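The form predicted alone is given below as one chain in structure tokens.
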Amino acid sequence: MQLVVNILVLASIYALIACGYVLIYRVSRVLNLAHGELMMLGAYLVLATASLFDQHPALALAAAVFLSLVSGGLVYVFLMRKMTGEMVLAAILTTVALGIFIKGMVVLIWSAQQQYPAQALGVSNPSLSIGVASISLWSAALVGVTASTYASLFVFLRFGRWGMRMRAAGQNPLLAAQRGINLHGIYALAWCLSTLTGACAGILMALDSGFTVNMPVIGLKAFPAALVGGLDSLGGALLGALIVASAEVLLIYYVDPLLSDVVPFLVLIAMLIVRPWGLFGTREELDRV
């Protein structure tokens, strides 16, 4: 059972990530390699609102979310909307150069020491029992919030307005524009759910354990989640982050802990092998990275 509870919290945080991947590939066909810091950087507002906001940690856990999707916006107006047009490699190494960006600022800021988020804000985390397994207050919140978001997510692409005008526009942003839909907002809008959904799964994951400046690497463990479903599919996102998590799990628990960081890149492989355009992935958008 202790195992169950376990791939559910991995897969919940994979998929909570992963997700924004999807988000803005999905839309701009921009892989965003600093999603990992964008995430780590929520982690590290909640440390500056936590000051802000004494004795009231709900406020600042409210305000360090807002700040994220602000934060998203902010990167696409100042940034990313200059590489429109531009070459798709372009992009993605600026993405790259951002991420370097934020790790250093952060260091700068906050050095490179361990933090407790859970300790600025005066909050516990306390245990919970589910029969004969036990899971952490922040990790069932982290469960939860994944559920919420897909959820959210699904009726806002498919019934929302924005939704399918995100939609048109990933299909077809020539024709979404003589349609009269305005596709920098629309690109904006992708970076800042995008960003908000990152956030909040690094919010959640320094509650439960704290973090360092290496948060980042367990984004970039959840990008094969994300590369394993299918990086135009939420619901491939949501198969491929259980499957990676399934994986690791497994081998942690009946191998060796070690290959915690191995076995995400080793399914993404045989997944590449098998089918490269990922489980619920089109053919013809992976033809255009």
Second form
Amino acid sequence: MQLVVNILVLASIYALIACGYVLIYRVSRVLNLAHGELMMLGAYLVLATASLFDQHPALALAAAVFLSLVSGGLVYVFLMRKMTGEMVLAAILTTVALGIFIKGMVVLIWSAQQQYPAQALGVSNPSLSIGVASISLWSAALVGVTASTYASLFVFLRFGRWGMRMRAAGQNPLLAAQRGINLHGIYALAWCLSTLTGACAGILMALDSGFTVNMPVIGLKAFPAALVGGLDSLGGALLGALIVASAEVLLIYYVDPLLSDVVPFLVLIAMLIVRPWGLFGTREELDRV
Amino acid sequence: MTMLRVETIEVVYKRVITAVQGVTLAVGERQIVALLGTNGAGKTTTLRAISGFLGLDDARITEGSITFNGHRLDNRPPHQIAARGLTLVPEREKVFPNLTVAENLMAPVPHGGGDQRRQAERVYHFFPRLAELRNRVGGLLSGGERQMLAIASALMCRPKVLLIDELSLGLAPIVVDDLKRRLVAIRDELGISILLVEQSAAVALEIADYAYVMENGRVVFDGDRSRLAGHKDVQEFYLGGTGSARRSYRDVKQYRRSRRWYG
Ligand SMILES: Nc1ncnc2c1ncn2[C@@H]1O[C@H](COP(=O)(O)OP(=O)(O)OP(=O)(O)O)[C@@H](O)[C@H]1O
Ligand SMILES: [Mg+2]
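The form predicted together with its partner chain, contrasted with the form predicted alone above:
Up next: the whole complex, starting with the chain shown before.
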């Protein structure tokens, strides 16, 4: 029973992070390799806002979430915007550089030690019991946030006017631009949403068990989840997260805890051999690669 | 009254290939204007120059100007041009393949705002077939249905000028006849202008008020329907003149293609 809960929590973490990769890839075919770092930035922003809004943890959290959204927009406007229409490879390398930059900056500002934003906010993390299993408050919150994020993204992309435009821009940017859709607006929106969801994952994980500058590794581990699902499919990312998380939790439990960091990539390699375009992803034309 | 005016523009691809040179054309209110010419004449390039599609191909308008109701449009980004009321139906990849017909109609941003659902009903009225296919994704439509959807979704932008590249390409003659009638109805009922690129002069001549013929990146002839129909060269090359008078393909080939390389 506890295993099921553990799988659920880990899958939620991966799914919440993975949807960020999917959102950006889907509209602009860019892999955001700084996603893990942007996620970590969210956690550090909580440290910053916690000292600002001393007595109001809810306000501090809201401010951190909002700032994450803004930083996603800023990344697009000041960095990725110039990359539109350039080679995708150049854009991906830019995100790598951005990741290294963010990591360097947070070490400069906050040093590399372990941080506990929950303490800084003065909130506790009680353990809740469901039957025989138990789950910490913030992990439960994470599962809830993931579920509602996916539900709202689904509704937004399926029925929302701007969601439709986002899908349209992902399929044919030229035509979308000609139909009056402002591509820069769409891309900026994708970056905002992606950073927002990533930062939510980072913040909730940090509240649960603290974090260090090595947090982006988790972002990287969520990447196989997105890829297994096919990178441009949200449903795929959800299923991919579940597969990767199950494999990881079960192998840790029955084989060796040290496997934790390799399992997602083993799943990824197995997947790439069998179905390179993922479970649900669009099979790319060869000339696009 | 002239709405869209293209004034002696020159378009250069990748800094070296001049595809269009000194092209001047005008589209008036409620006019259907045809742009004719053989392959590689520069028709698509001209439409792309008007609709702002050149930047993505590393091309620029190096000379001349494009004005629409007094606003300069040359070298502007595509969505700004669309926002002025010029909408392109491109030669290829003209619909969003993974969006349903209904979604293809709802995604465009209307020029000047307005109720999109009402507009969609009007558009379905021009193309009843699309209403039946509402929930089919764009990628599964036939060529003719796709052309209808492309025109329909362009109309959702509420354009003042509709730019259509290769209306009849790959379509059965009966479908083309049908589309022509609908275009005239669209012009009459919505009061918009249409700039139409065509390979086949016969198609364009039936509905166009005015026509331009391009060759090697230049406009070599322009005039209204009757002048065009009476023009000797046009008859020979585009309408397929009478038997013996028709020149051989070799003679046509001496009209050299428009690719010109500069240092
Ligand atoms: N992206 C590009 N890069 C370089 N040259 C190009 C590009 N696109 C078109 N050209 C050249 O510009 C010239 C005009 O091409 P354009 O596509 O405008 O012709 P067209 O009249 O539309 O022909 P068709 O009837 O075959 O569609 C051609 O010689 C073509 O080779
Ligand atoms: Mg063409």
